[in-house]
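First comes one chain, alone, set out as structure tokens in the form predicted alone.
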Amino acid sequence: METLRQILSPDFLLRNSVYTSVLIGFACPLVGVFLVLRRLVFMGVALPQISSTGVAIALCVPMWLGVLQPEHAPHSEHLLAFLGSTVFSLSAILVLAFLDRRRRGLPEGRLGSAYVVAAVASILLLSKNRYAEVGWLDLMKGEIITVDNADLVLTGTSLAVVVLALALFHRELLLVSFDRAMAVTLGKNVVAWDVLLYLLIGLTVSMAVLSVGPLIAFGFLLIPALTAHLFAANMRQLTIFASLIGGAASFIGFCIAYRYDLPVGPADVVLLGILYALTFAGQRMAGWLFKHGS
């Protein structure tokens, strides 16, 4: 209770970190639901890593070219990271989606190749920059330690745009995800709705990577949606429960990490994994009891 009291205090030093973590926890599952529905789990793995490569390039190249000076890096790095992450996320998801629609090659092979190349490229880029250790590796790993007001506003505004768009166009996005033939019959512009959905996913992924890192972003994209899918009766319940699970896990995970001095992101994902395992086991147990009870 003392830990909870400290975290909820208006004077809590890491309050912006709490807000950012909870925002990511609520927002990521909203787009993660569509990744699960469209069976794009591998894309959920690859996109955060590609986004992190955009962060690495945006941070390193301007400094190598002398455009960004080390003493000015703290004031510019977050904006550069946001631009690099967003450009790479949006470009990657549009290209991968285009190739998938054209049935070119093996989708799993493309996503796997994109993931591993992006991962090693990030490592190589940051390993050759002597300033990478000064907060940049923490940024890539998603160490939520200090988040200033400007970063919090940027994160909140970006995710608010995503949530608003999903709320306004939820029916159309579900239709093109569930039944494309019906969408075409009803005169819907399937390609335009696909592009909008991919843009929303890309924006969410880019913000999540900046806030919690690529691995943690993947956890928030998929695990809450998979957990809610075990017991949700319809799409509305799936979306709401997935978002609530992500938001609750991010806050509880932050409390646990603060109490026991653990990394916040990994604590969140482990908690999500435990919730998923317990829900799965509970569903199977309930099914077994119903079968044998009747």
Contents of the next structure:
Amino acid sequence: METLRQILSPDFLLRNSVYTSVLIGFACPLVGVFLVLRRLVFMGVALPQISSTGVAIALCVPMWLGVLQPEHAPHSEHLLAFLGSTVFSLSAILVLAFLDRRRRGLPEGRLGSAYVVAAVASILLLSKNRYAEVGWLDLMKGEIITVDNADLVLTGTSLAVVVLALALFHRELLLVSFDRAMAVTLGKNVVAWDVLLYLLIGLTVSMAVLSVGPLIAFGFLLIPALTAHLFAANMRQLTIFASLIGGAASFIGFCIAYRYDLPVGPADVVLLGILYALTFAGQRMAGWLFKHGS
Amino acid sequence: MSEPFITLDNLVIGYDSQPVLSGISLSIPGGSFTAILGANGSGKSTLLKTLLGLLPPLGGSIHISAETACPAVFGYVPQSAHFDPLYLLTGYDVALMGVYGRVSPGRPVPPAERALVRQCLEATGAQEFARQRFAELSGGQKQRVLIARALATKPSILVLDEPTAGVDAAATEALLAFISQIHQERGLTILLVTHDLPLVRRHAQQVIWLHQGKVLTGTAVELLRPEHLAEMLDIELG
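Form predicted in complex with its partner chain structure, per the form predicted alone context:
Full complex below, order starting with the chain above.
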């Protein structure tokens, strides 16, 4: 209780980090549902990693150009990282989706290659960047980072745009995902709707990577959606439960991490993993009892 | 027969600039029940996708006569196996998609459109299982929901892609009897893709037969005569 009281206190030093983490927890599963339904799970792995490579490259640009970064300008560094992350994740998702639509080559191979190359590229770039602060390497591991008010507003605004667009256009995005041919016969511009969905996924991923790191972003994109899918009765429940699971796990995970001095991101994802395993086991047990009880 | 509803003029169809069939010139009369027949790989699906606008024609033209200023609406009924069971949609949710073409993005579906969907489900006998998960319905039940969805589009033509695939014999007959019934009652143009000759013989008026790169058209009675079939399939009659 004492931990909870501290975290909820208005003077709590990391309160913006809590807010950001919870926002990411609520928003990621909303787009994650579409990744799961479209069977683009591997995209969910590769995209955050590519986004983090964008962060690494953006942070290296001043060094390559010979422009010294001000030592105490974390906000400009964050803005640079935001640009790198957003440009890379949006470009990557559009290119990967385009290649997927053309049905050429092996999609899993492309995504796997993109993931591994992006992962090692991030490590190499940051290891040689004398301006890359320790904080960015911490971010990649999912450590707590301090978030200033401007970054919180940027994250909140971006995610609000995503949630609003999903709420307004959920029907069209679902139709295009479920039955593309039907959407065409109804006169829908399926390419435009696909692009909108990919842009929303890309924007969410880039915000998540900046806030919790690539591995944790992947966890939030997929595990809540997969967990909710085990017990949701319809699409509305799937979306709402996935988002609630993500938001609740991010807050509880933060409390646990703070209480036991653990990295926040991994604590969140382990919590999500335990919840998924328990839900899966509960569902199987309920099925077994129903079968043998009747 | 009435005026042509769809006219194909020297149409070339295929994928990625590779023609599957070429020189297709035919017409489908308005209000007719037309079957597209052909073996696997004969180009039935390619022709259907081209008519629906899912594939661009590689050559020639498709002319669809419109009775009003609005473009013709295709009520498309795909194969039920085509859908991913991951989607947590009920039969009603799927049928509701039929009205999405008339509802602007971001606007709620009006009550009148919801009522129309319920009427369509009732007309196809799908009302009683419409609240069940679509993925858990039988093949025949899914087809009834999909036909209800197609009817909810207020179609100018109903296009059915192998609606009896994966459906048992009794359900197949019931389904085709129902399609024939709505064809007669509503005067709706029906385009049925199948490779089931007995079904075509019983229900279709006109046949488009894709066979070894050729396109044959005629009435069901003349194209499906045993002598003609034997000649086409290179078999001897007993």
